[in-house]
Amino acid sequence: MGSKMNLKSVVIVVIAMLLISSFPVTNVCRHSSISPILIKEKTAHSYSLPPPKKVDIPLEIAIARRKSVREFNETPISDEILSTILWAAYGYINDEKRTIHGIEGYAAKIYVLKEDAVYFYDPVNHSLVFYKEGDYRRRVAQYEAPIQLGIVWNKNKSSNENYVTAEIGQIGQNIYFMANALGLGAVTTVGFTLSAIGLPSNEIPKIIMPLGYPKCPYNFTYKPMLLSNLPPVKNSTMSLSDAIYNRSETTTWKGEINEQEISQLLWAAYGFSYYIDNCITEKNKIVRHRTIPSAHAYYPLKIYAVTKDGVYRYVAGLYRYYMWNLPVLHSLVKIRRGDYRKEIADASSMPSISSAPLILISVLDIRMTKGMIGLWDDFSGEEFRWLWYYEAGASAYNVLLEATAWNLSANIAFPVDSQAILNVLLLNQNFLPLLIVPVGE
């Protein structure tokens, strides 16, 4: 009798289960921890990117072209212009390189916020991942743009706040350069405000950057420099699409370098543009632009070249900025005679680039970061620090774009001695050494 019901039962419900699989479930997850509606979110909602485009403006011409854009009109990003400046910005060139240099494991991720949603950029798959429905472009913008790109520190992957930042800086610059070339144009704001769109516990939002057509389309006259020891900066031939995709670094350097080839160097580092730009607005009253942008102008870092001949200092200009269609400077200072790369060699994380022909240090100038005249705000403060490990990562990436233009190769070190390094460039504590880019064959 037992064994009669318990098999008249096991039929029942065998009947049961095929009874019920037999009707349809569309987008049901059958893992109680996420919701079927989030599921069906985000397979509407996420895409792939097409394929980038390859852009054939000789680098230099994009590094002289980089200037900070505020005021945008509305004409919509294409996805195939989005898809090249992200993949500029933080991409993979192969299993094992990227298109900026991994300063600290690249621990930062990019948000897209456009009119319909919030997403993040996939640069494994080289897409856009639903995160979240709802514009909330205005809520987190300083300047309003067609979409606005948030960048936030994974401290999951790092713990080191200024060496993320320095790694944002890269991402910055391949953006300016990107969406400039592309017609677009962008400019660094603070980033506190991307909170709005309900970030992750362990991702701290750092900066925020605009993207959209200028309102006023760039008007650039040709005009170098005219004050200079060093020789004029040229255009090479490689485009800034080549400069991302052949980045060349290395841990071993050869050979001796030039006097054109430093020059190059030290203009891409932290120069003026050769240009002047045309587009005088009441949000851009910058004459001539320089290559890399700094928080309020400030422009707080001085740049030492060390050889085997000395140590210099390289002048960019007597002033931070120019509302004025002035000369500037481009020239080096010798402030120590004799070789002294040894001694930066051995006070860095990178003891081979003894025998790089040419090391470059960014040092912040702790006093120029307290405002202009008084007037403006204090970033001297260990809290704003990150702000000019941004600047100096964004001169850094400058000088491996432009080394690899000119047939060189260089990487990025950190100093861990940064007394060592002060005593060689006859520095004081109002300085702090960020960054060490050797350069050479």
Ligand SMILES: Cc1cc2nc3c(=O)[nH]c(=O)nc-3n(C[C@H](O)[C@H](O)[C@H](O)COP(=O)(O)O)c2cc1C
Contents of the next structure:
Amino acid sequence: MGSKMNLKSVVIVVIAMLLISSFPVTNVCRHSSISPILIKEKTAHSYSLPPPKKVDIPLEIAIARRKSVREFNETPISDEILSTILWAAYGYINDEKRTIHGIEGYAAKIYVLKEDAVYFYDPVNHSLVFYKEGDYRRRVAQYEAPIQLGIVWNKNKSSNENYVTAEIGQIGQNIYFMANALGLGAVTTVGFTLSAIGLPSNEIPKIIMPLGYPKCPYNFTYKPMLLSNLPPVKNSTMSLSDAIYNRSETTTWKGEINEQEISQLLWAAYGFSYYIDNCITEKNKIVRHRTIPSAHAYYPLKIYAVTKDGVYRYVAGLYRYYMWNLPVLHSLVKIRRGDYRKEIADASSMPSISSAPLILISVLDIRMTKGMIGLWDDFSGEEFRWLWYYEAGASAYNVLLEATAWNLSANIAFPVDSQAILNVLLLNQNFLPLLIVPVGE
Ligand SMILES: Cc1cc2nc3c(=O)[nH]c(=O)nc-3n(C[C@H](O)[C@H](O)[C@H](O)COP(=O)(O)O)c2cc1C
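Complement to the form predicted on its own: the form predicted in complex with the named molecule:
Starting with the chain above, the whole complex follows.
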């Protein structure tokens, strides 16, 4: 009986081997050093994410709750939560439209570092693609967390580091917003260490965002700005998910813009939260956060507003240095009279913005990136410019969402003649215009 079974097994194995050797070898196997067995293992690890959750928190509350979280507990993150955050960060709304504005043709990619392995997010299939086995989280992270999100610049898609980072700034905003709306937290950190996962040569690590549930739960008190010549910021009826889903962009505008709308848009661009943060820890000493993060909290941008009546500068604090930048203001200061929208439009990548009732311009004050008399790092060199484009992208994205919530439509344009823009804003060579955001009906 036993010898009969053995003979039968041998016959089956021989037939199977003959069959396998007669199958044509696919191109993949011919040209790749990866064995078919390895491919099978990788496919087994990749998996589809569940549909993202709808988050009902009003957009302004999500923006006002934005803060950097650096200490996390060990509560695991469900696939549904991860799905919602990744979709907001870089997913698709429909076949053509994505959750963020593609400044550089969507030249970013998000790696997801989990306990078991490294994956990357595939926005088309809304899935996690297996990349590498092993726990790399501690090797790359400044702050330990259940998940590390690593965002890279794909040089094959764009050679413009600054504009790609402006795109990543938008991704970062949606990670902050969705994470905090779902009770989690994150922080933007500089991501060079991501190279430890072994990136392809065309991918340059830029940002790492640890993601998890905060050790110190969110705890805010509503305390709006003391001094303001702009109407107080109101909450709209639009939820965070709806604002992301319905992001409204146009290249033609009409009509006027009112004071309340200007107030909302400037606040979203660079204002201080109307909340006081009661959760002060060793790693978070900021009592009143701003609507976007900033490397070393330098906050070196100035937001200019150009309307048919004149050129204005948004003032959101009392003094230039960060620790003395008392967050009690939400104001607009007139720089000059007259309608300069055509001059700005002609100096931009989108001449049609001359019809927009409001044009916001983020301008880098290079002096504010030097650090304080040797006490802080000097980030004023060209090689650090991308840090400030991250911030400008984050600010522009907030305006796109806020415009949507107020039934307005916006866009993102670039300076093509920076000197002409500086001339209109009465600024010298210490300043550099980064992005232009037209808004209106
Ligand atoms: C481009 C960029 C890089 C940053 N890098 C780091 C970092 O490496 N480590 C860190 O702890 N925070 C980093 N931050 C976060 C800032 O320190 C933080 O936004 C700032 O202190 C303000 O605090 P808040 O975000 O809690 O309001 C970075 C922020 C940006 C925008």
